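Given next, in structure tokens, is a single chain: the form predicted alone.
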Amino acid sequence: MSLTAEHPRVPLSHRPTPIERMPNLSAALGGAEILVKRDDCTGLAMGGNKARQLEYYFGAARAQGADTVIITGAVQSNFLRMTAAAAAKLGMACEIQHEERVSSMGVEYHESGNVLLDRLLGAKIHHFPVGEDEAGADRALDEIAERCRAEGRKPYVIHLGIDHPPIGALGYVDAAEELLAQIESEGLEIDLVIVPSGSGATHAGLLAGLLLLGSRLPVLGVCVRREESLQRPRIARRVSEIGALLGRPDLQASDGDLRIDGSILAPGYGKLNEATQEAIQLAARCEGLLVDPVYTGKALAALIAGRRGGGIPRDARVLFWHTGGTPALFGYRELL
């Protein structure tokens, strides 16, 4: 039986997502076998990791009889786009809140990419002027929910702040089971998994799932929103909370389990740097693989830096977890 079987879930993703070898990229980096877990192929309005998480949020929403889903995120958020898509697919209304997390961006950032898709998918858009106030953004969602109730609707709020349980992370407990099954069935050998680490749901869910399944496969989370000193306790807390959701309050991540790299974050969330820009171009030109400026580009940049700096040996077998984000590329046209 699946670890998450007792939690309500609505199937939304194409699973299992494939694992592909990247021989040209491996050669360009002078060694290490690089594989990619293609969670950009989950389906649901151009795919991405959020499809796995939304299966559990929408499962909870349906269990509560909700007819409207409300969520917050950055202007170019993949989560908002995929929430709007899931709501449309399930015949529910969707209200999303754009947070101004990335300053000094032009018209394309605010009109193209995920924003264009949000509108196409029929979401009602709200705006929150602050970029780094998780609690305030969640309170604003609650105010939108109250207005929905006053209109006779039944809203379900997807809170993403640290003070709310990481229900969506259960999707990555499932992904850990999926990965181990693929490793066995395909005869793969993997020494390290690299994944973007933002809200922490994907990173902590994957780590928690592997620990619960008795795997010691290392997971390196690459910081894309906050620095390592803040992300480390966040992931530790999320792993424990996931354990509690699954009836395993004893689950804890040790210091050795919490592998976190903050070296590619600057100048901050959603801000391009040279390393990320190079990673985007290298993936595209070596493998026809599209990574985004916010999450996957920075995670791949950390992999590249690790290989060039010797932290990732020539004989290592590294799985890069592609969490999607392709539509955001269009919002960054002028910078790319």
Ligand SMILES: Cc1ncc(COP(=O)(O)O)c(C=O)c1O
The other form holds:
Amino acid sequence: MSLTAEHPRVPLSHRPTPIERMPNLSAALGGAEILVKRDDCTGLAMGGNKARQLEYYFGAARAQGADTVIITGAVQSNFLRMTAAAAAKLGMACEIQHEERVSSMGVEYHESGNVLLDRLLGAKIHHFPVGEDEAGADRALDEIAERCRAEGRKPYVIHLGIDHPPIGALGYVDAAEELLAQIESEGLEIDLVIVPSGSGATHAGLLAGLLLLGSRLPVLGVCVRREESLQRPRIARRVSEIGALLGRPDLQASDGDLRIDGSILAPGYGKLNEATQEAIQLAARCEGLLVDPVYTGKALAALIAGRRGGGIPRDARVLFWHTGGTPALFGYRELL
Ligand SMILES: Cc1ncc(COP(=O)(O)O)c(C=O)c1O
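What would the structure be for the form predicted together with this ligand, rather than the form predicted alone?
Next comes the full complex, and the chain you just saw is listed first.
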């Protein structure tokens, strides 16, 4: 039986997602093979990691009889786009809040990419002028929920703050099970998994799932949202909380389990740097693979830097976990 079987879940994602070899990128970087886990192919209005996470948020929303889902995120958030898609598919209303997290961005950032899709998917869009005020953004969501209740609707809020349980991470506990089954059935050999680490639901969910399943496969999280000194305790906390959600309050990630790379984050969330630009081009031109400027481009840049600089041993076979995000490419056109 699956570790998450007792939690309400609405199937939304295509899974298992494929694992593909990347011979050209592997050769370009030298060293052992690099593979890619295609969570950009989960379906749900252009795919991404949030499809797996939303299965549990919508499971909880449905269990509570909700008819509206409310969520906050960056203007080019994939989470908002996919929440709007899930709500549409399930016949629910969706209200999303765009936070101004990335300064000095142009018209396409505010109108194209995920924002265009948010509109097509029928979400009601609210605006929040600040980007680094999680508590304030959550309070604004609660106010929207209050207004919905006054209209007789039943809202379910997906909060941003760390004080809310990491329900979505359960989707990545499932993904850990999926990965181990694929390694077994496809005869794969993998020494390291690399994944972008933002809210931490993906990173902590995978790590918790692997630990609970008795696997020692290391997971390296690449900071895309906050620096390493903040992300490390966040992932440790999330792993314990996931354990508690699954009836395993003893679950803890050791210092050795917590692998975090903060070297590619600068100049900050949603801001392109040269290494990320190069990673986007290299993936596209070697493998016909699209990675995004905010999340997967940075994770791939960390992989490239690790392989070139020796931080990732040349003989380590690496699985790059592609978490999606490609619609944001259009929002960043002027910079690309
Ligand atoms: C494409 C993509 N990759 C990675 C992440 C980070 O995932 P998490 O928030 O689970 O750490 C996000 C988060 O929004 C995302 O949209």
